[in-house]
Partner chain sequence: MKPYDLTEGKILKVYRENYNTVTVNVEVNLNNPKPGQFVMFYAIGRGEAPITIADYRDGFMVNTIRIVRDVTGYFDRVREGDVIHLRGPYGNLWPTNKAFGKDIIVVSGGLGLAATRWLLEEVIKQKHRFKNVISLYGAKSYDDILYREKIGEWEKEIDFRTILNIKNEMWKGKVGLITDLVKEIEIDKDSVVFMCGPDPMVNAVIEILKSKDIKKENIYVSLERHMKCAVGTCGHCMIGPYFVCKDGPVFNYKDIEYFYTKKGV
Amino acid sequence: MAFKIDITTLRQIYEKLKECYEVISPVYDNGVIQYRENPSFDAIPFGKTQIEYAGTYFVSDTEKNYISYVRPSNTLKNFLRPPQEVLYKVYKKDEKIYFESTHVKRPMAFFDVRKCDLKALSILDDVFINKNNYPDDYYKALRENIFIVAVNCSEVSNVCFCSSMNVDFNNDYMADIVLTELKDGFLLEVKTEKGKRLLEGLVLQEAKEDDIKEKNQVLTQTYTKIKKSINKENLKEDLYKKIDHPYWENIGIRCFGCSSCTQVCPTCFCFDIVERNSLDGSYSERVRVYDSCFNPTFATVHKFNLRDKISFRYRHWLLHKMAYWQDQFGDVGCVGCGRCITWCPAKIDIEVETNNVRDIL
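Mind pulling up that one chain's structure, the form predicted together with its partner chain?
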């Protein structure tokens, strides 16, 4: 099912979403376009565009079209696997210990999710549910009640390289409805029953064949605009072979080990579980927080730090994304969204570094 709608109808759809879900959509705030909970339709940064380079980010205005910005700086991970998540509340009473498991269930609707983030979501699903012998019930509880409005990109940023990282433009992944901006309006495609139910009661005009054609044109155009790419052929074998190469030291000198890349990455899943205690010792919370392989003590056993140099940590991160992930979950762990490139204060570019390592003989 496909319809052609205008901006007024899009607003109606947004309002309908708000009736049943906690809507999460991009806003322009503090100079950054990012996902926020419960904003209004007017807060969507229509007509803005991001200028992104390694270590550089700013937002400017453009008059090209409505959805001229690209993916927000934060990711769905921030909502489905929050930075802080209480797993258990533990009470101590009369020398006995009681556990209370705290599953948060909130119906969330993500408005404006790009293909890279959808692919990242399917990767996280594999990590936490599908390819795990112990499916993560906390992630599952949040994951099960979401509605996704996907958007096909018509613009790209300088750091995007999703086209070479297994992101399929023609696949709509788990989106409920998909939007594509056309010259005069939007193409609205309905992909699930949930999506159909949402649109009930709205008067919509069926899309014509020309509209579908125009959408495919948009996709092709976007595809050709992407300049960066990584050759995936023999990527794993090649990186494994070069695991000892001195070039990693070169990166280690430049990298600050600040963990910024892992925090903005849509697929980085590593976590720590910390205990938050009351002073009298009668109450404790087991809190799951983001951790990063760039954390100096991440791989410490007793007093031995197995990755005691930044070059080791960077190598571990890059190899995990590009190579280990293939062995673990059968796919690369990078979706080419380029966030880690933009937000790296040392201007280290994962695409450039991977290609550099591959080009070394």
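Form predicted together with its partner chain already given; the form predicted alone follows:
The next block holds one chain only.
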């Protein structure tokens, strides 16, 4: 089921989403395009584009399309696995101790999700639910209450390499509706019953065969614009062979170990558990917080740090994405969104380093 809509109808769809969901969409603020809770359709950064290189990011105006930016700097995990998440609370009342679980069921609609982030969401689903013998109830509670409006990219950034990381442009993954910007409007494709129900009451014009053809042309043109790539053939085996190569030290000298890459990565999920207690002992809460394999204490056991050098931590991170993940889940753990490249203050490029380690050495 597909329709051709204009910007006015797109605004109406956004308003209908707000009736049932907390809408999360890209917003331009303080020089950065980020996913935020956004009650205003006008706050979506239409007419903006982002320029990205290793360690470089800025946003400028463009007259190309409404949706000319690539993807926000943050990811869906910020909402489905928030940086701080209270797991349960313990408190005293009437001389008794009570335990209260805090599963949050927050209906959220993600407006404008790109294929790389949809693929990342499918990876997180495997990690926390589908391929986990002990599914994460907190993630699942949030995950079951979302609506996804996906958007097919028509532009790419200089750091994108999703096409070589198993991101399928013709797969709409778990999107409820999918948008593609055309020359004179938008192609709206309905993928689920939930998507169909959202559109009830709207006057929509069915898409024509030429509209579908134009969408396919957009996908093809976008695919050809991506210049970076990683050859995955025998990637895991080749990386394992280089696990003791001195080139890792070369990277370790340049890497600050700041963990910026893991914070912006849509699939990194390392966490720590902390206890927060009131001074009078009447209240305590257990909180899950973001952690990173780049933190010096992450691999410390009984005072011994198993990865006491930055080069060891970078090697672990890259191998987890490109090799260990294949052993665990049958797929790579990287979607080629390029965020870790853009936001690395040392300008270290995972695509370059992976190819270097595997092919050049």
